[in-house]
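One chain follows as structure tokens, the form predicted alone.
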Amino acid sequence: MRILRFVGRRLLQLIPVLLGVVVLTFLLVRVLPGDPIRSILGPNATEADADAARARFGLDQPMWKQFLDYLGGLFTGDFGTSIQSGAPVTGEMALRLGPTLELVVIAVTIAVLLAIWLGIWSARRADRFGDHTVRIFALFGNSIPEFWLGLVLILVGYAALGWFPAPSGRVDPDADLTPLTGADLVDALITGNGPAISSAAAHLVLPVLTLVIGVLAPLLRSVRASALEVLRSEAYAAAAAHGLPERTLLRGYLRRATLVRLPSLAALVFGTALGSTVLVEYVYSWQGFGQWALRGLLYRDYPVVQASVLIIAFAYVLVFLIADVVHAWLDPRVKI
């Protein structure tokens, strides 16, 4: 009951969080220079062009009637319509929002498991060869780019080994997979379409790979610190001393201890990570969220651009609420 009183009023106050992210995002982005008719009209558009596709987007409204359509529209569901398509910014969403979800969760849910394990192996064998090595496998997860990791795995597993698909799609035409909610295995697996699971899995395999070495790298690290710390404290030196076998103390004692920051961490890189899988999307040709969120932004599309940046907002205050309510399971210290 406690817990539902605390995620009650972590709803609660979603709404001005949002409400003043939607506010910010609609100032900001009229700020930047450029005009969006002028971008998709191009250069021999006439002026009567130009006010015509103003009108006909509510451009040549004020400022405050404009946020006062979109907040209206907001409240029924409606992000507006996208200025260089001409379709619902929802629909539009719908779509690429499954796909970058899916990348997402299968990278970030692998990167954290790795993490509890290797993090705990490492940090029982501190200033040993494996401890070296999982440091340095750290430093480079820390230190290289995406962007050039996922075209080295293209160029080894695709190029020369043939191991994985071409990284010009997430399933193959030929599948005959029917959407469903845009994340193509999922939908493989609801339908039950074998070939449909074996091929989105495939295209899968590498942008995984690709976010997985980035995201685990501070996880990592995060985790053998917090290890050592319980290692080296004297609760877990008591224990030891009173003969406890060596699972309890592994399960009992280093484990949940251990855990105790990881939430925070984990949800921090999961919103960091649904905000910036651009680049790898642009690399394996994913045709996810953060492709469509980038494009906006080039275009000036103002409509998709607030959707997205209210979409990862919405994204971050979610994954922080479970986060907490998983620390306070974690740790009976704190009260929420």
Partner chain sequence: MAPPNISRRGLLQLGGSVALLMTTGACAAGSKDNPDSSASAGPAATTLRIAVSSYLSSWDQDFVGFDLTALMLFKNVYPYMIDYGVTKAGDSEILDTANITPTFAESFEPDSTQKIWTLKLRKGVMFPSGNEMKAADVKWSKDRAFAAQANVAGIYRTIGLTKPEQVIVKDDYTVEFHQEFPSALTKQIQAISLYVFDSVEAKKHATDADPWAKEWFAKNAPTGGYFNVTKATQGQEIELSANKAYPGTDGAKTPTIRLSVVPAAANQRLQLQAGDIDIALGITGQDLQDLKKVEGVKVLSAASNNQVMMTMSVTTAPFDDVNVRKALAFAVPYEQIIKNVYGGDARPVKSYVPLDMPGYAETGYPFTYDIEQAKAALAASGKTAVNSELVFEANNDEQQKIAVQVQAEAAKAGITLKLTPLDPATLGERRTQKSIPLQITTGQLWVNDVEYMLATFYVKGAALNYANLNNAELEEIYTKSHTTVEESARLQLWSQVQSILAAEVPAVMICQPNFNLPVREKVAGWVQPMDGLARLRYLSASA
Given for the second form:
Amino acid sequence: MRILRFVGRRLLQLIPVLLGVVVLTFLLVRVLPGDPIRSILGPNATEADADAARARFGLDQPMWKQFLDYLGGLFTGDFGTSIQSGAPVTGEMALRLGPTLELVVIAVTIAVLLAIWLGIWSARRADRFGDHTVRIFALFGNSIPEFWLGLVLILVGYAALGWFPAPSGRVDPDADLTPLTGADLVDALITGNGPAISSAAAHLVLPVLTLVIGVLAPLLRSVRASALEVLRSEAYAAAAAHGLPERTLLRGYLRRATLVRLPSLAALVFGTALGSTVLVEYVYSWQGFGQWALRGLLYRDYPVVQASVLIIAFAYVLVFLIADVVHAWLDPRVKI
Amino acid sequence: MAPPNISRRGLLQLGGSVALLMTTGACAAGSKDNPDSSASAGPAATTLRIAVSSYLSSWDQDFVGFDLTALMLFKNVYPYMIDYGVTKAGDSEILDTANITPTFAESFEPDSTQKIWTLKLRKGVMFPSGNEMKAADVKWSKDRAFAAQANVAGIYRTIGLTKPEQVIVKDDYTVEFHQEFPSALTKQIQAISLYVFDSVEAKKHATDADPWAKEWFAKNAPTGGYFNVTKATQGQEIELSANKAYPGTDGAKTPTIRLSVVPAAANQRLQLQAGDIDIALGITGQDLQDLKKVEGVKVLSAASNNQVMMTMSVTTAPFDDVNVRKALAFAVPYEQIIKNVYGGDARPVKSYVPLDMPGYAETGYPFTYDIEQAKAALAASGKTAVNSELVFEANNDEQQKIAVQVQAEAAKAGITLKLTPLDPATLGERRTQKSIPLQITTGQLWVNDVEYMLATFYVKGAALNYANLNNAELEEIYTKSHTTVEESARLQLWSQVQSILAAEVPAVMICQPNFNLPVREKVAGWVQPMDGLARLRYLSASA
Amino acid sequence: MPSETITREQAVTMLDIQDLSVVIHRPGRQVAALSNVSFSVAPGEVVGLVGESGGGKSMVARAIVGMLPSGSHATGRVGFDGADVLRMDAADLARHRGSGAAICFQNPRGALSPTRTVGRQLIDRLVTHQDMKGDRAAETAKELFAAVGIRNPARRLEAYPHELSGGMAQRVMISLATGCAPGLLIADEPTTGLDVTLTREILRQFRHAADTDGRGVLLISHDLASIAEVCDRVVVLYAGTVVESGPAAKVLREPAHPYTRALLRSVPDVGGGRVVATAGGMPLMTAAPHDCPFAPRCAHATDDCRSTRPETTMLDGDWSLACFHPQETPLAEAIAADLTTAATEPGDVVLKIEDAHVVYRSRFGSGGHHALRGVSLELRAGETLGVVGESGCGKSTLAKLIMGLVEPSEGSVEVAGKGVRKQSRAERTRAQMVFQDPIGSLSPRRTVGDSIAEPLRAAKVPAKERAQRVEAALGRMELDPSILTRLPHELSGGQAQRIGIARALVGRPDLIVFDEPTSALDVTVQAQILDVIADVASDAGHGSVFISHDLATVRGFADRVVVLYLGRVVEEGPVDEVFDRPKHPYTRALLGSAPRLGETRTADVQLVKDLDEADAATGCALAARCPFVTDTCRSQEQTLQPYGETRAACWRVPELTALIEKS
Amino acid sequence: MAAIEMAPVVSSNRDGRFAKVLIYVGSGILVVAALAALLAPLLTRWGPTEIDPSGTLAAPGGEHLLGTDGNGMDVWSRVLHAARLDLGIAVLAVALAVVVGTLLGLLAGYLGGWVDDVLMRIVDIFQAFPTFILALAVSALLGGGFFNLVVTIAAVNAPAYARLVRAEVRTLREMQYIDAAKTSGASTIGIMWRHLLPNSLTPVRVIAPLNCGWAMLTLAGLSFLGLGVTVPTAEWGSMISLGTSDVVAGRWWTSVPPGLALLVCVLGFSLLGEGLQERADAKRR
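Having looked at the form predicted alone, could you now put up the form predicted in complex with its partner chain?
Then the entire complex follows, led off by the chain already shown.
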């Protein structure tokens, strides 16, 4: 299969990038000022205590040895042990990844769908009132800091109107949700837990809305521009000049041609959203990956930082790979 | 307790804080004895909801997990053999750090040499697994602590316990602790350290590579304390249920307590106002003043021994010159800080000795806000302007505000301060290096005694001697105080201490803020923990 | 418009445009795209609409399907089967488009939706206009594809537009238009960019549509010569007005309007006639003209022409004209009179290519595209070498090879006695090139003066001398020095190409390569530029290489000509010899397909299918398309053999004449 | 004869007009903001970090046009002065990112081969690196301050420009005028500098304003996480985040004015960018 070969080749290309990320992160966290061991020991700890702790985490080894050990661990899926918690990073990360991915994937999916719909709608009314309104609103949404928008939405949606649950968790604990993937809504759907589904969904509304508002504008701009380009293309004019009905035009000639350029932008948006959900997570008490990574960074929890950077980088490049495959699927002109 | 030193963002709540002055040798404390705790006895509602700012980093108290949320939870879920009693202070109840009583244990008493302490366990105390709590559990737990070479092992050194062999099982219900030397601090230290694991259960999860089941305990809560953890969603929520098997009389009053992690203070506040949480542990500053006016919410308030100060390193320029230190002490707007940062809810301090501590004298800190005098003091040092940095905890609103106020006023006296907020890792490292010229520190002394204060802050080698003070007279007084028992003689020493410190000026004493905790009106039974770690068992909710 | 100009019976007329004027309002400007245009098309009739770009041809097409650009203000009447397209409501318009009139767009690849298979696109039309469903539509689609000459239609239905060659795409476009079953088929520049061998084939499709299906066909083209053969009538547009219209034979042979004549004389003739250029360019109208728009360029213009717009008058039968001074001299004589030949003495060798191969490697994996295979050439100062061939034959690669822009994988290239890759910066300017895209070959953000001086800068000519030489070069191109400070996008195509030639000349190079220098220009402008090039090429100081897909342009001034096919030289020799007595079947086919004014004839050799690079594997490159192919051709590599003054790479040359007569 | 306005299939001619409106409004906002920043000292009586000893959180009116914040500082003055920092950092950071990214993109795109491979992998690495971690790392390494934030935000953005310019250069280098320059004897550096650089900047000009807006939001996010400027420096993001609790208490003035200022300025950049984009699109047609 051509597509498999393409994916394979791209995966191979990822190796130097990810290796670069690993090396860079490894060096970076160690160059940063701050001692991870001191942050876990009490003020009364002696140097001997600190040395013992250092030895426990292998931080007494020479740098190259630490790196090789770490690299060796990576190949077996072992991201090391968190200095803060003493637990394996792999497990903690698995727990934290679900909530964030749930948030980002849902938000970006909604944003992309909304952008497609609104963008085409807007392009078909190019330069009329509706078009301007939609675009200006999207720009407004894009101009508000997410953390502030989050607070405003909480004030309105929770405190004033009381429509949404308290932003203190992701699912009602009384719903007795069995955690499987860490993504509450997914877990609730898998286990068919009705109350949990509605509770998880209700908790998702505001944070997802915050993210969607934040990322809609660039997607919308892109879809609208592509749609306009298609609408003004000779190809579309030809189809219209041959008297094809609206529906055929929209479905067969406008939509797919419009979406061709979207995947890579969507991937970029996804990557940015993944890297910056920490703000939204903070405001909505969403105990996800961003919070975990940032905390790790502030405490210089080396294995946590290394793992989180690597995972975000991996997710990032993976999403771009997916985007390229989708692009190739949408656009027959792309050779892969 | 201090407004829990939980920062606005909850990301940094540990913050290298000095809140936990649980350290080093100092002799016994002044005594206070009215052990009768009269916890309020309203009809217990079934569930209390508490918002905390962050999730605990680990459930394993031996190995890692040195953060405030964790330590607070440990106090409630680990079975501690002995603990502080409760006493009245004014209108409110506080933990009595001088009165340590057996809880899960039957008794904990020394022999006549004060070197051998015998711990007698109650019979029939059950872990939830069905295993009985026995001497073997204590032994295994202490062996584990020594093996960890961390928290407990470090503290045990101060009372002459360094090897597992010093913990001897006498019979199923008796364990002896053989100290290398007698210590007046044994009870204090053991109150912090004498918690036990369900060793039978723990051994099931031990492996050759991991004989102490570290991995298991990093993720799984210990059992058998006042509360058992019935559910824990990592990063998000913990559900505690009262341990029905608690053998004593003052078991948990609320059947279920839910702790949910809400990092944003504004968010905690909204939820408290809406009644979605009952207690908010992460609210500080102006919010507290605001909440006093909110219907359905009350702010528990009490005088506190929490000291807020700015420590100057006497060995680091420019504060190696006492006149510069004095100049800064004159340049700090004490009243304005109390008003602007604490909304007036703090007491000005006139001594290095905390208010309410025996020996406190108004003359111990002869500095008031006076820019002219500050300039004069600076002139006396031969300089007209100095530069330094002011270090404080990143994301600690209170310290940040203090820093801002100080910076503005100090500048008027010719002291230019660069504000340097530091994250915990960097702060910890720089404190170890003893290279911070000026830093804001806050904290409580667990023992209400000047000797303990000296041992903590002002003698050579004291863990929190960030001033790097090394004063021969103080060292002498400190040594003398070990053997001075008579009250008036001690007070005599303390008065000397205060005049020496007033001359040395190792720190700017900003104020002693009052303790405040916003809760829903139905919450009752709050006992103010002098170690900053809330004992949830006293809490109840009136319907 | 006075109705007496319409002589055809209204009853048989399908399209009847009367007095159509279109003004387009744009912020800050206004364009009178069409002014009082009238003409008609009857079923079964092929009408050619000719004129240069900007004349309003496409606007007519758009008006017919009711798709004028926004801001358009249309007056008059576009009658179609009795209804007026301009007054149709949305529903009527939707019915009219496609089934009434269907357009074949100019750029078929651009006009096919890139993300839908061509089969789907065709079926969409069938479903919409012929009410077909499922299998029947698919079956009909296959038939339609076969009808326009697409081999293996079932497979092609699944293809996406980008997978098609230009000729194939044009066929698909035609099938899409006919798939609408329209009364009127409009073809907008259907053969632009197509090779000569294909052009005829495509045009024949339209004739076929008119003859067998009885459709009216409106054939829009800038190139009178190529559509002449298939049209019944032609309408000549200039600056939005109809200047002449009438039966094709008459208008083409005895054009009465000076513009029509200028247009025809601007087209180079493969038979050897040199073009006659008409100065100036088409004006952009802001309002309907009150004078003769052609007057400023017209040799016969009088004060009348400059003050009054000539009425459209009938000459004879269908033949109408809008001119005060109808011309009557036969055109052919006029051309013959202008024919000149420049002869110069050959000088030093300025270009020597020996057995050059060029392979474009693909970035990943093996293989690559073999663009040139064993090309050897030699050129002396004062000589002009013509290089001709269809697109994809390696012409441009040859140019790049000479300029050192690509490296030969084998063989060598020497310019002025020095290997191309070993040249210093200054030496590199010894060879200069004039590019295909006049505006695109000028750096968009550099002024004209800057661009011209670039070779001098590389040669480290001092600033003062630079200015002098730039001005001199500019003078030779008859351009005003004020143009020096302009940016490329402010130039017309003709101006830009003059700048390009000036740049090539300014460094006094040993060799100038002209790579399709006029293919992007309008006919009359092309004639002007060809004039300039002929002048430049006749300089004794340098050699010239003139590359073109259009055989006729080469004939005008080349001394020798080389015919390329799939990266190989298949024939070379003196220009008149090659053109008048072609040897290689491919050359014969090319020449046979080239349009000739006033002559209707069929090529003596017809290639059997479209050019496909995959055919070039072994043996004779032409084997797959040659009607005279034998097994020997398929297995043996053909090399250049001398046949008289020319050399050709075909072993059957001696027997060809006999073979052709036999067929 | 009746005049008929044809209903267009797609309208297009008003495009230019709306683009113009967007550009005018966007740049108008930015000019006003820049003026406010420049004239800040003249427009207020209080310094941006001057503490009013009479108290904190004073309501708007009287002595303080927009009241005072939790530190007793004048909000109006801080909002104005913050414009200097926010606009300055955003514009400088984007400028730096453009310079660095363009240089890399130019080299990678034109030279191709292993230079392209190596540079692009480095760009990949930086782009895949999470923003906030990169930001903290840079700020921890360089020490705090204005310049550090400029470098941080530039580092986050430069990879995108490198990609953009590289893609553009790869298209442009196939253009005939590049061949023309080569055959005119231009040197490699000459081609990059004189021909590729000016032409490859077209998309950059459109993206840069949009990016400035985004840079301001990133700066605000960094401040919110405590990774931005140090208190009490006037900066909108840090003012907003310090004032979040006040909003809950109904004291809107500490965080709404900086929030609006930020929103309006980001919007200004967005409108400008959108307008330029639309104009570029219109030109392309």
